[in-house]
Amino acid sequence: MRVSVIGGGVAGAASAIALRRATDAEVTVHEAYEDPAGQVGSFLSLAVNGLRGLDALGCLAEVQAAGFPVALQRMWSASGKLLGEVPRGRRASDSLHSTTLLRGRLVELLRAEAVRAGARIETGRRVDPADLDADLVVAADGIRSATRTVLDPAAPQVRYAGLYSVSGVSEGVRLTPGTYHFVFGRRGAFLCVPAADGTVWWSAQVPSPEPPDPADVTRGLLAELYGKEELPLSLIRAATRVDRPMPMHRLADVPVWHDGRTVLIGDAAHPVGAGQGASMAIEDAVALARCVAGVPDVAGALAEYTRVRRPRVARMTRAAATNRASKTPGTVQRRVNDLLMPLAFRHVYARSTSWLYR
């Protein structure tokens, strides 16, 4: 069988390996971009889950040692008050922690192990799925995928989500290692994390009705926005790189995920966020390869697959649209969150939480 499969990133590296382990296929990568990984980009945490898919990929170990294990997450209100500490993005009786690195690095890795595994990598041209002589085409061209309208035309288009993200680095800030903060402020959220190297890495996400322009946000406006917040204002101050802003994205549930021949995966299918997209890209290319193994056609195993991971992929869209309407509350419901917040940190957070880390 051969496959071809559109995207270099994370979710299209991952399913090369995962199709090349669990069949005999030949796999070929198309990638447009030259050079996709690097360390370029922010940085991103994988979660148990994903974790997990990659363990089956037999890469866990080298994507472990090139981040580094975050075990708890504490949550902040916009006072500086502590609303709780769980475990990050893990159940508490798990002994795997989370793993945090960057972006470009994860790639970098995926794509290193697609080729021992015996995929080969087309890079510097874009590919349409009607001209690849391929029996299945795996789409993993992300968010803006172009895979996804020729599928379907009227699949829906990508939104602006009402938030854009500023990441950076900070040095001489002392953090306790291990933890990641998550802050709700008043004008935006903050997260930032202690790394290996003693430096702190941080998101501040802030709400916009619309899209803002690189210029306008610079360290000035992030020090104002955030110059009631204790922490995310002495991280700006401390910042050696602060990158340019980037706009987030929503997309509406996507109905048609294949046609039989070629399948969506990964944020070209679903875009989730809230920490997750990167673990449920892994989860992806895991099922996809699975559902190839074991069912005899091509159609029959997409069928499948879409069985397989859309319960899934639709409760996690719905937690990701809670998790980024809690970033932009309003003052009468801040107050309410720092009231109720601790106690659903302490009684519901785990038993709402433990389906996805399982």
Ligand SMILES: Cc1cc2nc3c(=O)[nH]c(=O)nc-3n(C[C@H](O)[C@H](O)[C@H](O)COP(=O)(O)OP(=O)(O)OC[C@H]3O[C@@H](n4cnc5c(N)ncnc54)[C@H](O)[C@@H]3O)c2cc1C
Contents of the next structure:
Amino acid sequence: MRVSVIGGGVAGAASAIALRRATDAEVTVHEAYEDPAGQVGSFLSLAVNGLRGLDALGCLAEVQAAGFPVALQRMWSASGKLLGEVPRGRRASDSLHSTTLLRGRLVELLRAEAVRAGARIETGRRVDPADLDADLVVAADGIRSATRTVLDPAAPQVRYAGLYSVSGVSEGVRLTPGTYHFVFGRRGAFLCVPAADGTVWWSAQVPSPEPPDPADVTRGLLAELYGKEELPLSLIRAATRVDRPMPMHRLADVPVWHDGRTVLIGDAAHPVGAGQGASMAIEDAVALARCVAGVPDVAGALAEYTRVRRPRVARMTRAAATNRASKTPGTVQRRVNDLLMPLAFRHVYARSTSWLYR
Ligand SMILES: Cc1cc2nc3c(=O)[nH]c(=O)nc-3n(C[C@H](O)[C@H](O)[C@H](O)COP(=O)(O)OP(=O)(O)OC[C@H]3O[C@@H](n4cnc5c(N)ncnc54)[C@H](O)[C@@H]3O)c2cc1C
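Structure of the form predicted together with the named molecule, given the form predicted on its own:
All chains and molecules follow, beginning with the one already shown.
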């Protein structure tokens, strides 16, 4: 069987490894850009569900070595009150800890592993699914997937989510190692984590009705937006690098994931957010390869893949929508949250997230 994978990001590279390991298919990955860092997210965290997917692909240890473990997550109110401390990306009983690393490094490792597994990777050209002479086309072409509209001309369009993200790196600010910090700021959420090299990686998530002009998003603007929040402000002041702002996008549920030959995976099918996009993409890759290996015909395998994946992805999408709403509360809601969140984190959080990490 000949397989063409469109896109060499997390989903595309992981599916190439998975298909090579589970089947004897000839796999070619077509990726528009040579640079694995691409345009998305300077750093990301893989939760244990994504890490277990990498274990199934045989590259867990390598990815762990390229990043650092983060065991805990602390949530802070805008006024600096500790709202809760929870295990990050895992259940409390799980000895596997979430891993944070540069997104480009993850993609680089996955592409190298795909080549070792026997896949071919062709970079530098944007391909059209109609031109691909293959028995199976895996469309891992990201949130702006063109294949999505080829499969269904009425597929939903990507929309700006009313939020942009700015990442940065700071030096000289000491934070507890192995702990991720999430600040519910008055004018945006702020996430930060001490990296293995002693720097602090951070990301500001700023609500804005329109996508910003990158030139307007200066360190001065960030210092103004987070001027009343001690930790974010200290990190913005100590920044040695501030990346370009990245508008965040959302996509309504995609009704058609496949036809008889082509299937959408990763962000092309479901850009879930909530720090689960890459983990879900890895899960997709493993599940797809299992279906292709286990069902004799491609059309049947793709129908089975969709049947297996849809309920979990739908549940994750709902969880992510709740998560997004909690990042941008109004003043009154923020005060209510400050009172209720400590209780929620203590009594509800573990029960409401354990389905994801099992
Ligand atoms: C700011 C930010 C922070 C994030 N943090 C996290 C996090 O902490 N944890 C997490 O799990 N997820 C996180 N994510 C989400 C995660 O990055 C994505 O869900 C994941 O990278 C999706 O991978 P993908 O392979 O599906 O898509 P992409 O990474 O978008 O890859 C698609 C690839 O397809 C290529 N392509 C598209 N069309 C064609 C074509 N016609 N021909 C050839 N190539 C093509 C593109 O060049 C691209 O390389 C974050 C995202 C952002 C924006």
